[in-house]
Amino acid sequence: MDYDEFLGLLRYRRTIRRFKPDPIPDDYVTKILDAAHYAMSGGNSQPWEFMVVKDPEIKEKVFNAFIDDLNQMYYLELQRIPQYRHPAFNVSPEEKQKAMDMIGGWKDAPVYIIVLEDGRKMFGSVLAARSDSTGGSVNVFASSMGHLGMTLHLAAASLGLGSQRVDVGVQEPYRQVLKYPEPIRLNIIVPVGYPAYQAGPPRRLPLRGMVHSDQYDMSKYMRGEDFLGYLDKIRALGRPGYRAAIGEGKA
């Protein structure tokens, strides 16, 4: 693969929030997982496991656990002033179902890939890998799981499939459904399937504002109102994708 092909894949990958229920080939799922497990991890610790969920009853229970979690998140997000709320939660209480549909539209995906994490495996890495950022150490565990997630999504995109990263809050409802033991934790849910709508182009801020030469360019440092302006920009960039997921406009 040359650079242009690689960049094309990056640009093609979009977060898909609504899926067709059509089944996908089993070998596609195998290929996605095979690619994902080559993601880099601290000390080659590979602190992950996977569950492939296709059973409709189990999928429904997993989804319902997410919706219960999402309901709590919705009311927390309403405490922010409107322009700084998550794009999917910037709706009135009367339109709450819209928020649920924007965030939870992945219900019909034919496959849920459940990514599990096992922090004990990080003992195969250096001591700093078992630390967090509060003491100035890099959280290698979180970074490793992030590498895995991105590799998984790129693999799905390479097969013409859509995927979404679904983060979870509390563990216990999912633990009861999926039966994974302590200290294993659910890291993310990745619904995978054929997109039910046409995703728009990726939206990114200009690269030039993020690049420094030799030393930090203080003219690019955000202070006070600059940072609030930045939040305005990224909220505006993200809004169309969420609206497209419920059929309101184009992504």
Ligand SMILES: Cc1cc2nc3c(=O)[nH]c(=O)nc-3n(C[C@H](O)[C@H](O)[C@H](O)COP(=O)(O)O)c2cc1C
The other form holds:
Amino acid sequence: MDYDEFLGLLRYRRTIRRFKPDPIPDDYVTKILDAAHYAMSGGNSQPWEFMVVKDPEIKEKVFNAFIDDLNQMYYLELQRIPQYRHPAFNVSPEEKQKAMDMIGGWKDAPVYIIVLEDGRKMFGSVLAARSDSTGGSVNVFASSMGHLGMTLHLAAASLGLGSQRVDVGVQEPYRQVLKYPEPIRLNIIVPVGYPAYQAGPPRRLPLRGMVHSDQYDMSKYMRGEDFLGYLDKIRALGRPGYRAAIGEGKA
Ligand SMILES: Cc1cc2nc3c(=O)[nH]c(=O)nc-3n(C[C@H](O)[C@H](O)[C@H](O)COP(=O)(O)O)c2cc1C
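Return one more block: the form predicted in complex with the named molecule, after the form predicted on its own shown previously.
Following is the full complex, with the preceding chain placed first.
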């Protein structure tokens, strides 16, 4: 693979938030997991496990737990004025269902890949072993799980599938349904399937504002209300992706 092909895959992968119910070949799931588990991790500790959920009853329970969870997140997000809210939550309370559909429209995905994390495995990392056991060096742990996530999404994209990263707020409802023991935790839910809409190219801020030569360029440093401008910009970049998930405009 050359750079252009690699960049092509990176640009093709978008977060997909609505899926066709059509099943995907079983070996696609195996391929995705096989690719994902080559992700780099601190000390090669590989602090992850996977659960493949296809049973409609279990899927429904997982999804319902998420909708409940999402409902709580919606009300917390109302603390911000609409302009600066998460792009899926920038709707009036009367349109709350739209917010739920934008971020929680993944119900129909034929497979939910549940990524689990086991903090004890972080003893493999020098940094984690230096601090406490499961909570130590959160950065190395969270980054390792992040690398896993990205690798998994890229693998799905390489097979022409869409995937969404779904973060959860609480553990207990999922633990009850999926029966994973303490201290294992659910890291993310990744619904996978054929996209129900076409996503356009990814939207990113210009690279030049993020790159410094030799020493930090203070003209690129944000102060005071610059942060609000920044938030405004990324909200604008994010909104089309969420709107497209409910059939409004292009991703
Ligand atoms: C750490 C992290 C957490 C995220 N959490 C969620 C999430 O809970 N739900 C969701 O729909 N997208 C989530 N996303 C996806 C981002 O919104 C998405 O990557 C970003 O808007 C860029 O869009 P793209 O993935 O289509 O390029 C998350 C991404 C990352 C890296």
